[in-house]
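Just the one chain here, the form predicted on its own, laid out as structure tokens.
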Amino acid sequence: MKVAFWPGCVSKGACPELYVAMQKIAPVLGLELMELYEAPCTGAGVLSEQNPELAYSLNALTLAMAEQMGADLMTICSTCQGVLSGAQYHLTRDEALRERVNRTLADSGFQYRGTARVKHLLWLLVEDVGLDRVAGLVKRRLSGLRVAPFYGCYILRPEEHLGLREKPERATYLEKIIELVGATPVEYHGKSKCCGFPMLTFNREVSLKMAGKHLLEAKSKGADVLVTPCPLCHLNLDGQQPDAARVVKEPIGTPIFHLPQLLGLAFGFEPAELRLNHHVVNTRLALEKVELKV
């Protein structure tokens, strides 16, 4: 199958052990990536709130490029996933909104169609490559292992720009995967909640109160690692655990795997080679659940 492969920025800038796992597990799934490198940044939410035309511009582009490949978007962040979802969302139903974005978008020899779907890894793997095909890739079932999915925000929400009110099953896609490769997800209130990476920069200690707060939740629940489609919760959720666990005053030293790495395991991969060695939070406890060392 194959897909416009935007990974964004994130994937190869703060937490390039997603991109590497990505990479590993693709010719697994039989997913031919056809990445987008001149697609833009989505502008993660922020830029919309600054330049509303902008950001639905540099959108339109990256769906315009995938368009002119011929072929559906993936996506491996939730934070792009949602506001190119949102960004299609309004094209599709705003005229005008499309005439002026189709008018800039013009020199750079693009239109926007809407032509394209645009797919997390995550809807990728349940709606097209099939929970029955991803069953039979398994080689190393991770039994023993208790996994806690964190969606976070912007695969959920909004659901009308997101697909939830006509697929509301998307909502529980993680905990299928988490059972389909052997482990037990864990239940928790915290994982359709905000990690508190988007107001990191402006009230520090809110945020990482935040992260605490789901990451002791889950930790209380039995969980041994948290799994993620979004690499900005990661970068929350393991990136600044240290400090979020000063701040709620607690330990945590919960590990956090992003969604590909998960899936690598179970593929039969070794940890050195979908970069768990390279978190914050250390993996090895989490590992040795299932008989790895990393």
The other form holds:
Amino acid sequence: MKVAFWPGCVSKGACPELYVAMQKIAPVLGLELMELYEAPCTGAGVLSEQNPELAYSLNALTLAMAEQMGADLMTICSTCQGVLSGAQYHLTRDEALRERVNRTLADSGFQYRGTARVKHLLWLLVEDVGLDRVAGLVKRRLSGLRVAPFYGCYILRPEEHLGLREKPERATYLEKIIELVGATPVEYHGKSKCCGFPMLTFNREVSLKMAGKHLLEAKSKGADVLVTPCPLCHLNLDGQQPDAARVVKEPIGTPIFHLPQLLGLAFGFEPAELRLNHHVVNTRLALEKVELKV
Amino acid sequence: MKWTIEVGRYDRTAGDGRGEVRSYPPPYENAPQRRYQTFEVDLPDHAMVLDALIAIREYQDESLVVRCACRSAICGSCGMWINGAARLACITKLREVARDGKVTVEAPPSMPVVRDLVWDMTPFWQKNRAVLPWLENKEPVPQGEEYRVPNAAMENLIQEVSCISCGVCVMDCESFAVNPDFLGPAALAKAYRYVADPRDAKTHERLGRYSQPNGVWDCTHCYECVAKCPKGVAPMEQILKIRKLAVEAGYRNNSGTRHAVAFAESVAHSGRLNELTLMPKSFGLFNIRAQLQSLPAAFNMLRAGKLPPLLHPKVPHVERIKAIFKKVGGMFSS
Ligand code: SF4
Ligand code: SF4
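Please show me the structure of the same protein in the form predicted in complex with the partner chain, now that we have looked at it in the form predicted on its own.
In what comes next, the whole complex appears, and the chain from above leads the way.
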């Protein structure tokens, strides 16, 4: 299956391990990634806040690029997914907006038509590749590993942009994947809450408190590791975890896997191939539970 | 139909042996414990959670304390946690939330509790007052007739004036959960109502006031209040409108604005986000304290081999992206 692949700025920046892990698992899943090298940043909700039309236009360009490739667009970042889904939601419903945006794009040689779907890897796995097929690819069952899903915000809210009204089960896909790789999902309140990243620069203390508290909750429920579909959540939960631990005044030490890393382990890749040795929070203890070494 | 209702009860006798006592995990670890009692009720398929609570109080345990009045999402009294999420009990059907016929209700752990399902709204009203929720009349006040304003101006406020002050948004607000000083979604939505009212004379002062710490920039953009509000107020959307207006009005000396500007500059320049310069620029280059605070995390990431590439190449054909910025206007247009 060919997909127009939008890696997002973070997997190309501060979370290179996500990009690497995605490249590893794609051929196993039979996904041919046609990367959108020429597409702009989605604006991550920051641009749309001050100038929505700017964000709609930039994202219409990205969507149009996928359309030209004749493929659906796949993201590996909840924030990108949220912004692209939101743009598409408005562009399909508001004809005047669509016309204005297409006038803006006229010189670029691209026009937005709305023919490509936008799907996060998580949705694609369940809805297009199929859980049975993914299950058949598992070579190493991660039995005994207790994995807490961390959805965060933008892959769940707002529901109407993200198709959760039609498909409420999208809020349970992470658990399905965790079970499928042989691990045990950990249930906890914070799984669909905010990691705090969007306000890291506005109010560092509050942002890190959010991250720290969710981590402590997951840990108290016995999680060995968290898995997230969003690299921005990863930045706060992993990258900032030592600082978050200082803010909540308790040690944490719970590693965070990106979704493709969890799958990669189950598909038989070695931790280092998935750059699990390049996290801020050491992944060693969690990996030892499934008899792996970094 | 038979329903099982688990009620988290709180009073001075919590933990006296009746019902299972539970405390809350973070971020609510400081919330007082509840004891959970289970009741069976027989109610039709279309019954609401509030119907079940009233049935329990009327026929099984008259000591159960629950606050309600209108039963139709107008009075805003019966906000509570239903299966761990903020909702109004009067418009939540048992069947939409029940798991295997069971529903758990409790006072939200983010709020002080008076008793059982009744939580203390004092903090809620304090915050409402803090945004000065009244009109400061523009002079001259028309004599002998009403203030006339265009319809469109009022239509803009319809969302906010639908607010019934139930507190549902606040009890599940992410930022409020860890920072009780945050003004919160309901009060800030109310604030927008006065900012956008053409009769108000203090728009500029208001924007400055709401841009202060614990104001609009302390919202983490999580959509939780939008998802939870039973009246379509979409508080976060109103907060974002205030942010935009405040920036336009010149309240730019805050990291929120600097972050937005640095973000836009980066995308306009290279097509992509430059994470390396975003953080320091957001703090303000001379905010030494904030710069130092962010250093350990940057160092940890560097050590893990996670720092963004030092060279930030432009995406191919970046001129297409620049053209969009030029046409639609960069950051603060429209
Ligand atoms: S969007 Fe902002 S105001 Fe609304 S719940 Fe989240 S942090 Fe609170
Ligand atoms: S904004 Fe909505 S949820 Fe919040 S108090 Fe008003 S009606 Fe209730």
